[in-house]
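Consider the single chain below, provided in structure tokens and representing the form predicted on its own.
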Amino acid sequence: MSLLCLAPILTQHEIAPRHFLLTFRAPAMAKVAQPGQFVHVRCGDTLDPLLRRPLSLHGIDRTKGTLTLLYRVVGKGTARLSRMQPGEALDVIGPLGRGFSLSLPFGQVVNEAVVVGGGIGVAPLLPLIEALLNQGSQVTVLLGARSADGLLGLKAFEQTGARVEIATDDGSLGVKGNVADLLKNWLTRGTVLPAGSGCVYACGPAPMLRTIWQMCAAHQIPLQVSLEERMGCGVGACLACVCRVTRTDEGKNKEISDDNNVKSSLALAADSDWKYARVCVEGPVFWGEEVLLDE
């Protein structure tokens, strides 16, 4: 279920340059929120820009009724974010997307996980992490930024009492490389994830997402990853999010259909074995099964 509401800021402060953490109030929001959905943002009162900005959800406060995002300013949408004041009013769409999953496809509790960001990647990783350790989860996390101060958030994900691990590109934090690199000494290392309950949950750019499929498919390691995609309208309509899927035992050539079942434009050769996916409604998180990262 989704809402539109015109949210009271409460707090925002610049945490790192041209990174920002914003907390709003929305009680009925917050309530229905999961880890891993986003929120969609205008970012003006006026046409330009015209397009809402889609943005993790970096805290979920059922209690109090706040949502908090983590996000970077790239462009005119985010730099005009970025100036609003606590007390003016977030106009917001959400919470909106497929979220992270807490059990495996076959219905076990994920027992032990290992959580992997990079960059702003991390920023839908907290709730995840938080909603893992409650359920009694075994957490490790690896967070990876080019230098010490890119490590957004460190202090909050290493106060959830998980085991935190950094890398850094310079090696001014924590081992010298990139987060990728941290997983694979982390496998190396003998650690195994249990058969059949272990999980690694991922965030951040397409080449570290797709390292790290390579790695998780050569252990036989279940995988999720939330992908960072440009989006249009949120909600599945645009088609401007699409990203590739493996076909399982739907007919081919069928076409992607939207919740109400209205076809898209998007046939597919007679003899594919892939379709297209809106990232905005069947992701952001995907199974690292299902999506194509080979690309």
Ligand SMILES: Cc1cc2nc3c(=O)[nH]c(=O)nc-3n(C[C@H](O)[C@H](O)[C@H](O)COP(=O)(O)OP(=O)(O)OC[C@H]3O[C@@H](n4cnc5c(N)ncnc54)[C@H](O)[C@@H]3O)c2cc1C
Contents of the next structure:
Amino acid sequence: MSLLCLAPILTQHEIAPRHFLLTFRAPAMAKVAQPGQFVHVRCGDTLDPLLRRPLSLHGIDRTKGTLTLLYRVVGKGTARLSRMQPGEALDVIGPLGRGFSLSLPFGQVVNEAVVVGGGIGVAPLLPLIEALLNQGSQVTVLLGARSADGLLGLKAFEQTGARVEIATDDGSLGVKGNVADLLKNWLTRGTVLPAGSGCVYACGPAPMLRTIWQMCAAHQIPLQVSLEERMGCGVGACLACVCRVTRTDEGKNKEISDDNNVKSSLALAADSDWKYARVCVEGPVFWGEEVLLDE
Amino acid sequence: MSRVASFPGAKPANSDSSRKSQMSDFQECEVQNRRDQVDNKQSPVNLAVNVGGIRMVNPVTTGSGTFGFGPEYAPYLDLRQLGAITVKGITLEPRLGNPVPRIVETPAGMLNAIGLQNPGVEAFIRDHLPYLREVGVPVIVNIAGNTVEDYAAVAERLDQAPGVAGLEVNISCPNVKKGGLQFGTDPVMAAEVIGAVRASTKLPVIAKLSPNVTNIVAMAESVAQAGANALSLINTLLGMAIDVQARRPVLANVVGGLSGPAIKPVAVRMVWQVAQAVDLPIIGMGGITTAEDALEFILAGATAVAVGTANFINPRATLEVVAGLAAYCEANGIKDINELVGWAWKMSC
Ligand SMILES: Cc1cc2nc3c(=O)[nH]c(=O)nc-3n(C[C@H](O)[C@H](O)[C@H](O)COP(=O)(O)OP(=O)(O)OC[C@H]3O[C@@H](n4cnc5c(N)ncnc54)[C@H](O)[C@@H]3O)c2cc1C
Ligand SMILES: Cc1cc2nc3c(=O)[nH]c(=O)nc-3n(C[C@H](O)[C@H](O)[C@H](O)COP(=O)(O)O)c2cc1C
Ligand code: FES
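Now that we've seen the form predicted on its own, could you pull up the form predicted in complex with this ligand?
Every chain and every other molecule in the complex is listed next, the one we just looked at coming first.
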């Protein structure tokens, strides 16, 4: 059940240039929040910026009744959010969406997990790793960034006790390259995930997700990806935040294009196997086999 | 359960944050869901209105396409307190909608090009209408189509579906190239659509007008003649935004419909003009976020109002408008909200 709250901000820290860690009190939200879910946050009370901003849960503390966000300042909304002070009330809706699953589609618990994060995409992964470790899964974390100082909250990931491997584009820390390379090494090293109980989890920039999605499909390894898309409502009402998923339901040829003159993806869809799903409700986490990330 | 490790190098964002954060330890998170509900029957003010045969306990409905089919917002407010619920546009066949990006934020507004994604009229009746019937408030079904025949067919199908209070005919959606704009900007074609819908149903027919015309009054007169029982105005204003980094349009559809506070003055002006020229009840909409905004529309001549984009920012905006309207009437000695309809021109002329 999702809540609409005015939640007091407890702390806000700039942990790296333009990257902030914000903790607020919301016991009722923390109680039901799952790793991979997000909140829809109002960045101030003016009409510009108008819309809320979706941000993942980076920390869920049920005992303290707090939630933590890790975000990068990219535009108007996040810039305003970063200026909010402890004691101010955060206007927030959540928890929203479908989070990560700790078991596979047919119910087997994930025994061995590889968790892959790139850039700010690491945000939702911390609570996932903690939950996986809690249920006794083996967890390897592959983190990537442009350079060493872009590796956000590295300490926190190391402190979970999970094994952490690092890649940076400039080689300033860990392997020179990107996380997809790490995953590839990991897969070709022969350390294959146990059939039937292994799973890859990924969050990061779209090109990285696409590569990982293709890699996992080729190796037939279960994958869960967390996607981003522009959001209006965040609750499933406006249909702004869609992504393509495979169709399994009947009548797949019935969704016809409304414009026969334009050879767009609409026309393609008429006889193809996909439909649109809402990232805010059916996602943000999707199974690799259901989502379509090819161009 | 997870914890957040401390970041050794982290500095508080502001110097006196420790003091404030201690203070806030005593402050509790305020859950807003379903707070301060309005009781339509308890209020000493009559808020009930009749929109072309649709009886609403208060003048507030939802903007089509901004409130889904209702259940999406049920966690945040008691849907039974709404005057009506206007659902997402429905077509005869299912529609996929446009590629992403489908929206972009603009100053005090947003552009959308959803492309009328909807499950089609059969799936709507089967999967969504039963829920709405349970809620018990009047359900206004927004309909759209590519051809006059499409509109008539959807209207005919909904006429037989129990639980529909009225049809809002979208002749103004700017996103679907073959329908929308053409019907909505040509008075003759608009009248043709409304006439066909009128002939296909006994339900109240509301014509939803596009603001993308030079003469809104001519459009209103034309659909009134064709048998519309009420008017909705306005739909979104055609606009676009360009990504200067990528040097191309932001929306996959290139153009989209502008909504939100930015369009309110245009909408109020159109309601003002049409209300004085055409003797039909109006559902006013376009940028309403507060009761004060809604009052502008009512004073301009709207009998009811719809809250659209504001739902995204404040899921409780509809009910806050209802409460604010009641409070305004009480404070100003207005016993019946209908007295206020068109006041701004009735009293000054
Ligand atoms: C489910 C989900 C979870 C997210 N979690 C995080 C997180 O934990 N940390 C973090 O730093 N960022 C996260 N993002 C991205 C974050 O929402 C955007 O960076 C933010 O909305 C940018 O707002 P702005 O006003 O600063 O930027 P602007 O560029 O000014 O925003 C303009 C508009 O575009 C939208 N927008 C811009 N970038 C994105 C984006 N990448 N995804 C979706 N909408 C966007 C904004 O919401 C706004 O409506 C997440 C996005 C989604 C969809
Ligand atoms: C995301 C979105 C989807 C919409 N879909 C429809 C629709 O399907 N049919 C329709 O007649 N109007 C649609 N509209 C227009 C609204 O119902 C309303 O007329 C318009 O947004 C102006 O009101 P507002 O500023 O309060 O949003 C849509 C608007 C938005 C923002
Ligand atoms: S943001 Fe409105 S449906 Fe997802």
